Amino acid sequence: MPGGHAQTLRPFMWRAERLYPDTEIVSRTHEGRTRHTYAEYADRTARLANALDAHGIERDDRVATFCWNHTRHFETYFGVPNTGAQLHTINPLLPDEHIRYIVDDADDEIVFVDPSLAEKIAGAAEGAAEFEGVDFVAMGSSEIDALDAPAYEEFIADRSTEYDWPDLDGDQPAGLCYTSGTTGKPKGVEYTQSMLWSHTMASQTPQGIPMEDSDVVMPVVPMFHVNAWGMPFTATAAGAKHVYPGPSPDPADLAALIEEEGVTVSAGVPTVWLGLREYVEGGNEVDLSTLDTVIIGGAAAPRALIEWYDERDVEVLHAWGMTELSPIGTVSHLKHDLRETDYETQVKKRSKQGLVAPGLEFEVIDEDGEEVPWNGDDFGELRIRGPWVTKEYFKRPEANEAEFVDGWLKTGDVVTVDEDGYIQLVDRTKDVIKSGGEWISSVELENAIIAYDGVSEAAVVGVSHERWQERPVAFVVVTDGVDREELVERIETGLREEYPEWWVPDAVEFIDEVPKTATGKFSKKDLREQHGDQSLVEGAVPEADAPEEE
């Protein structure tokens, strides 16, 4: 019996193979699409196994990845954990310095590194201490000299296609992602195989985000960013086709793969979906058709965006979660008996984060350390616990103390529950806007602002204020030909209609583009040191007196 009785991945590949050996993994690479069949991903994934082994990799040892979304990206997925050693997903747009302490945290033994990544990585280990010791393969056909890594096809060739696969605990470390670090260093979350198991099974409920075998699975987020959201593993034990975008996929590459692949599920940030928008928006012929579903997390999904998608007969599910969660936490699914309502109500609460994921439960603490009701209007720090949500930070106990009570994970986000249960993030601890003693919702602006026609980006801070506080500053990106002068307009009128007078920003400027962090949400710190210019509020405080951003 694979895996014996213990919760763990190797049960999803072993039904995969055997039930779905025709059905096929798709990836986009520089040299066009490669594709391999369940049956073939096997004895690719069981050849990886041995070339670890022969390697020296034994049970606990951490193998690390710094790679985009694509096929050989994916057998390490089922190729490391299911030998007992741990998969440690590094994201290659973190600061050369984080890289290297994670590398060094992690103690990784090797890394597989993209040929389009190796400049990247070999820029961090130039020197450095902690690289030492560690070794490299290069993800492709040809090695890399300037690492000294062999070709991963040369790393697995000759070697066999049978594994005798090890059974395991479910408490065995099988996964390894660090938080992005915007707040100090990153900290390590480890993923068990009975949390992966959780994970994915929950997911495949119909109140997560299930995945049926006739399905077309692309994950637009990215593979080193917490498990791609756990879509490869529940990809697999439904036996759906995969399809992997590649590395910097532009919004031509995903209409091509949608249309050619057949694409009906696929997931990223709101930023890859407002991309897409604006493509089909600029006059590109794109057929949607296949597409049923975008599952849309890592921020908040503009209402506007929901509605577009509707218009094409794409259901947006929007979704929520954390590096902790392994990561999703909730989803917004509708009640059934919020099916037969009218429209309006149905994207009001299919734009607020959603309910909790069957298997989890939740709190909301106020400042007084009191529960808040749930009526839509107060709100509180979200805590959260369940078989999926990690219990502590891998070598932080300084992190530990701050970061859990009583078995409870502090998310750091700020919410309200309506009285359906529906979770809606109001803002970050670290974001919410305080003027005047009140609380100033910035995501909910930012929704707001952006649905205006000629917005493709929008971010709120807030400016510490002698009088208030703080004052809101709108952020806005716009898109060609817009004019600005009555697009402020606009939106100063709008807001009015729909907030109090003091939840309307003081100021509305433009730019570029907004910062983003490396797993691509906004930047609000980035912003705040870009562009916070304290003259565009009457009464701001001067940069130099304003309290420092913990």
The other form holds:
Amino acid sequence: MPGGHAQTLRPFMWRAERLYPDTEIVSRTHEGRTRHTYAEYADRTARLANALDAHGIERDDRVATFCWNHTRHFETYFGVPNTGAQLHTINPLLPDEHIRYIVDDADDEIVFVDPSLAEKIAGAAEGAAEFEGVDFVAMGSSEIDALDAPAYEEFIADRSTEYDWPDLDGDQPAGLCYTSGTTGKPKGVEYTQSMLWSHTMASQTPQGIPMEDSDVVMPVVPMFHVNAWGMPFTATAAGAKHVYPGPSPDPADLAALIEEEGVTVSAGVPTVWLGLREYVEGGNEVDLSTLDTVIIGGAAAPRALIEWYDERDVEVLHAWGMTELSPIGTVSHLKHDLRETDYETQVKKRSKQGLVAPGLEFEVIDEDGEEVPWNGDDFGELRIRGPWVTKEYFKRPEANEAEFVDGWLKTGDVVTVDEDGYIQLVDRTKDVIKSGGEWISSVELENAIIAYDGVSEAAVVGVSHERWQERPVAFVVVTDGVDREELVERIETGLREEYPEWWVPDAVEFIDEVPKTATGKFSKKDLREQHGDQSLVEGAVPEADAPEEE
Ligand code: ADP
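Taking the form predicted on its own as the starting point, write out the structure of the form predicted together with ligand ADP.
Below, the chain from earlier opens the complete complex, with every other chain and molecule after it.
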């Protein structure tokens, strides 16, 4: 659709620049905080676009970033796609071989690199044919010799602050993000202009993750992970103030930003919010009074965490999403009639992954190919479709065949839906434990175990068993000074009260850390590999696995 009628990102920036020229974009750096206004942001973004043109970047070319969350990274968020080029945000936590694979697969022309990540990418690029012809720019005021990378500030210096942003089509590729590929090669998900536009607009509805011009928005979720859940776009659409936490922020850094910048909305995976809770519980006083909403997603938000923030008058919005969904799929808002119910009912609902975002449709299909009833009990695989759900994987026709059916994305998440329409994730299709033909939810057991005092992480996997085919084993990370024997006793007794006997794990094993994927999720594949096929024999936990041995 020519003439600026298409659904594109350009109007969001255009509006923020004109309506909120003085609103700030703040960024934490190791040298202190930087501050820019939307007016300055628009100038710098135009200079970036001109510099990209001068570098020979054309429409459809891919421009990559290898960066933490900061203002310069945010400049690429509009500065790259608004020219018609495509922004590929690379996850720097990926193993080198995956980095090489995706730079080659995406055919990146240029990579913007944070100084603190230079060594990492130089290691991946060294001698690699995949990096041939790829240029680098150093995200700062100094160049990086090892990468032959000029400083970003040099790269955009002397460029015009005017740019004739083109009219783009809604189908124009705007973004690219790879899923971490817990199995096989990473898969690219392309975001078109209209996908990002519709995701932003849906986020802005009351049942999304809405923001106002008075908000101060701090995305802790990395900007290399599904556009920081779209927050930089949503915050700009709202004309809100942005706060970027910079490289590897710890709880003290986040606390300082919240207090000193007056953060009202923030978002991140549960670990971030557990970290802040531990920091406060450890005796550090943090003023959370400005903080209204914390969006928690990427992994299940433990109920105890929701309650802890409730007690401090901070509302947790539990959200579920995927790279393939740009990423928001559900948000656990309370329906209006539930707001009249007691706290217990409410918190149970809010602990679920939530209500489907307006604009999407879903169905839940069981093993027999039937749609499951909405009774909160029956489960099946969640399928989803809508304007911001990808319809295919980038250059991967064979993955398309396996993961899409009749226009639906097969999410690989096993869920129930209750009478009110709240979706609850009970497992991943690949992690389901089948014991004696009966299904056990590893996720539910994990959520139960994590609630015990002294447990900081818990992962439950199925190990093979002569008689029952599979039995659950819990892998637990404990906090310092915990009496392990007593803890196992407590967990086993507690689980027996709550669940059928055969759900109780055959063993509780202590480990130092649950292995994680590059996006910080439990990698049960690695856990199974590291701890071997334990082949539990009937009725007994092998001695080597008995908790007392630990
Ligand atoms: P990756 O696949 O690269 O690890 P994604 O962000 O695409 O990263 O992962 C999406 C998956 O993360 C979902 O399919 C789901 O299994 C899990 N997930 C996301 N949000 C939640 C949540 N709120 N609760 C439980 N699991 C979640």
